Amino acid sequence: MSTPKEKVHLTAAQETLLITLYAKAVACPEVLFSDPKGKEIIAQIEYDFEQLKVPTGTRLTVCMRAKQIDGYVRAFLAEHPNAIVLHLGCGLDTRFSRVDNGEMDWYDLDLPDVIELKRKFFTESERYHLIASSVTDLAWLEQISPQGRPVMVIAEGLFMYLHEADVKALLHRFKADFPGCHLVFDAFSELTASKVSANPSLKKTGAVIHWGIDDPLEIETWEAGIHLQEEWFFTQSEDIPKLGLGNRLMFKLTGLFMLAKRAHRLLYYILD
């Protein structure tokens, strides 16, 4: 007798979880990206994922994204193997099970119902941990004790879907908590962020983006002690040479242009 799958119920927003899910676990081409954790998840998920419609492009910068803040923790754990590393609107990712030192202290948060479901999939332990809260209710900030330890935070597809306002709130708590921290997150651009809720996928979860930015220098501006260390465009991705030809001329035309490689990247700081 067959298992029984579990049903999902999320909001617009949170159903975008499933897009990232898919389009690293199942979606990916083998040779970019493998997320073996993420193909058992979906195998026990009752939902039509192919309703989802992710397009190409969508899928293809999903599994370098992941893959570039994979290297980027790594890199972090290497210098600092007993860190805390925070993952915030981390849905369903599989991160912990790929980047584990076996020494550092990981904490995964979403809303609510997001962690509910993770539950499901994953076991809390000494050096795992699941919060439940929004990450503008910043006191979810109290269960983070890092005693003088280096901290990494991530926001993957996340920032995007805050207001500015709410953005500027985190990195100054940030700073304030874990002062010398590490922050990797993804950005649109101002145009992207208002165009892209036109993507298929998006409309089809109904999720509403509502912050883009094009100087990654301008948060610089936010507070003292925020200093970029890079913006990582997917253009500069190892991996485009292992993609066919339609790809690799697209994301070699989209490397001429500052604003195209900007539509999309990510951003490395850290808060002193």
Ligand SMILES: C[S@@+](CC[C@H](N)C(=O)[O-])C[C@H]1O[C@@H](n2cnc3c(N)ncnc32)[C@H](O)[C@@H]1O
Contents of the next structure:
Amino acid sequence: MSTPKEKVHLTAAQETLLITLYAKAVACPEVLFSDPKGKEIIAQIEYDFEQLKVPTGTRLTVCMRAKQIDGYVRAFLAEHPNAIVLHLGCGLDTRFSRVDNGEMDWYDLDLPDVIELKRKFFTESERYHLIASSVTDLAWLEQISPQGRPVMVIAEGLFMYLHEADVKALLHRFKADFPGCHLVFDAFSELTASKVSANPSLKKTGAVIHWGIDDPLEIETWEAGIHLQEEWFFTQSEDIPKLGLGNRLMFKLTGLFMLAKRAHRLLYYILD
Ligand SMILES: C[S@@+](CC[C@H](N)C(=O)[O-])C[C@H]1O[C@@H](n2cnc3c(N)ncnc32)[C@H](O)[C@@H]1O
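Since we've got the form predicted on its own here, give me the form predicted together with the named molecule too.
All chains and molecules follow, beginning with the one already shown.
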């Protein structure tokens, strides 16, 4: 007898995690990204992923984003093997198993309903922790005690759902609580933030976007000690040559205009 599948009961902003899970595990060309644990999870969830109608561009950028962030985490862990990594708005992402070096401590944080669902597929251990909280309720930070260990914070597909004041408050606390921490997140431009709700998959979930930023140096002016390390554009992906002609042309065209490159990109800061 087969095991009954998990039914999901998620709100709009939470349901977006199914878009990214699906993109990484199933909808992406294998040459770009491979997520076997994500595939296993999808097979156990009762949900019609096809009806999300995830556009090709979204599938590709979700996978490129995940691959680039995996690379940042691996590089950080190569330098700081006993680091602490905070993965905010983790959804059902399987990054811990993709990058685990056997030494670091990892915290996956998401809203309580999502963590309840995540517990069905992931087990906490001495080094793998789950935090059920809104990222904006800053009390969760009290659960992290780095005691001098280096910290990396990742927020993948999260900050655009927050208000700017919440993003500012988070950066302020990261700087105060984890001096020298590395922070990686993806950000929309202001134009994308105002228009992206028309994306068919997002529309399907009903999620609302609140925040976008044009110039990443503006974040340095929020507070002393915030240093931009990199603004990474999807047009820089080493995987573009592996794509079909249409997609290669789309990225080539995007690469010609700063406005288009900044529509959605990764930002990497050090806070000290
Ligand atoms: C687009 S999904 C990204 C999931 C995952 N990072 C990935 O890339 O697969 C957005 C995630 O942010 C989470 N989220 C939205 N608002 C949040 C909040 N205030 N606190 C914590 N998580 C939040 C949602 O529940 C969801 O899991």
